[in-house]
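One chain comes next, on its own, written out as structure tokens in the form predicted alone.
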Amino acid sequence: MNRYRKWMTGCFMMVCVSFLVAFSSCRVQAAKLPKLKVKGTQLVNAKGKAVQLKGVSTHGLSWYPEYVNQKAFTYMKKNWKINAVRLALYTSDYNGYCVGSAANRKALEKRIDQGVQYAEKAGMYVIIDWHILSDGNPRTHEKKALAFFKRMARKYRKYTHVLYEICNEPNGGTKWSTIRTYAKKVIKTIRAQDKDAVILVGTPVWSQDVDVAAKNPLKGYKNVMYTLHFYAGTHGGELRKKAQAALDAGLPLFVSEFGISDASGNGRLNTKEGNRWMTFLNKNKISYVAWNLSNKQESSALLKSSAKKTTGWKTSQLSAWGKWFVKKTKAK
């Protein structure tokens, strides 16, 4: 009798010890984002409702790698009222992937793998970046883009909150025939893939001749945007006519990189423009990402460079433009 009562209270202890490993792991386990697609031109859910989503953008990955990291994702989300993070992948600039060893490449994508899966828990978007700068022309580092493609979207097809940038700022006179020719092939890489996740295509003259674009988009693929970047300190009036023209003509925008300094990412903030792009944005219902999470010592930094956490921020900790940042993304 008493073994049969050992072996029934073994059972019971078993069964407790199963339910309660269930129960965590549901608990921490975050819940798929609804998947977003294009319309006309605006990025909707699945019911076809219009969505914003208000971001921040990581500085590169190999320079200030801390950032990326669970409690930072959830802290933004909870207290700075943003849904999306870009995980910006340099492809030549600060050790970037393009130009570091194996080594580098390997570490580079693990630490975008651990992006996602905290963007995931978080209950975020994330922007995969392909990051270029200094080698602007995307066609540069035409095989490495694709072959990272390729498998990024073959280790995410499943994922329903990854959106992929082929492409940050074409610049170096790079005409958008060569941004087009570039992005065909990517795009038909990702989607042999992927046939659904949105994809983010870069502009000439570092993501601002938007109105070039729409004269002759890409053809014969669903789910893509066009890429705006603008700091307000340099862009004004002028830029939001060539964005108002894209968009007269059907082009769907998505602000993947923006800040109110100067275009170099330092010198004063104007925030008198600033509002001005806030109010064209919000109206349009353009998604938008502002750059950059890091404690770096220039104007375009969301955190002063006096503070050395990685999350659970002060507010005396944030710069004017991470203070003017999360103010605008907290209103409602």
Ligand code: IDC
Second form
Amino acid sequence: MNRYRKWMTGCFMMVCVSFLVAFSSCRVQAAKLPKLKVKGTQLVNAKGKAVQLKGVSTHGLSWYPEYVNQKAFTYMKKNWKINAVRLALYTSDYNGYCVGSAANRKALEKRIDQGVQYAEKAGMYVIIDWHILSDGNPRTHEKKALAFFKRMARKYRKYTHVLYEICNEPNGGTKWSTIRTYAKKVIKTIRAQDKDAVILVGTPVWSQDVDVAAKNPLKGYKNVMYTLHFYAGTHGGELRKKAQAALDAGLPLFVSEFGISDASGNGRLNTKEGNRWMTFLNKNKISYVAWNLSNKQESSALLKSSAKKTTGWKTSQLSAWGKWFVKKTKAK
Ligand code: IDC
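What about the form predicted in complex with the named molecule, after the form predicted alone?
What follows is the entire complex, opening with the chain shown before.
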């Protein structure tokens, strides 16, 4: 009897342990998205299969923080069929990271951390975007950028779903050689913490001159891609030619921001040109991220200005651009 009881207890323990093991490994697998890498011009998964990210960018994190919430991220993943979110951290413009107070920096970093956690829980990739704009040269705030990316990469080194975008849109005549110098420093800093996260590098002229970058790409680093930004109301065939030239030269491209309004983020939508761009992106399996998740009164906002909700939007609450975009992401 005693032996039988011992045997039963043993069996019970074994069942418990196997349940625990199965449960915890399940949790790990569910939480972690497959790590991405770059192969040739393409973003791929661990098996080398092409991956095309489709995402939405926040507006400035200081301007529209309310959309960084778990419900919104989970809702967009499920209903808009997207798999990435970009967190736009303005550096210089209105209450940006490099011009505001220490308290503001802390609040912004907290917002980023929330975005990273919400994205993971929603099962989406997340891009931490150092959103330079009026500060056209990324070297203007280079010191702050290096300190920032060091901290981010250290914090998120174990996370498989985090990508780093190191300078949104260099402009104001900033040359590729200057961006290249900056990029080398930031990449080195990130790599000291995280040896393989995907890093996105901006290109001259508001991230359009990818053909120029292709002539002298960064050498000796893996998992680096170059950003191409377009607004179909302004940019068409000429810019696609540059993109094609870059691809032909073997440059991996990532469209980390786009719209179909004009480049000001306002004006009429050009759906015809937008359709041409989508054909190009899908043909080349280029990842794309739509600007912007807000209800600001501008045609590049995905929500109508009358939409007050911060998740669970009905189609009627999406702007014309929002409707167009969601139709595209759901189509494939
Ligand atoms: C725009 C916003 C607008 C804001 C302006 C200035 O839509 O509400 O007032 O920035 O900060 C970009 C930039 C992106 C711009 C967007 C539209 O990366 O920050 O957002 N755009 O102008 N590049 C091309 C277009």
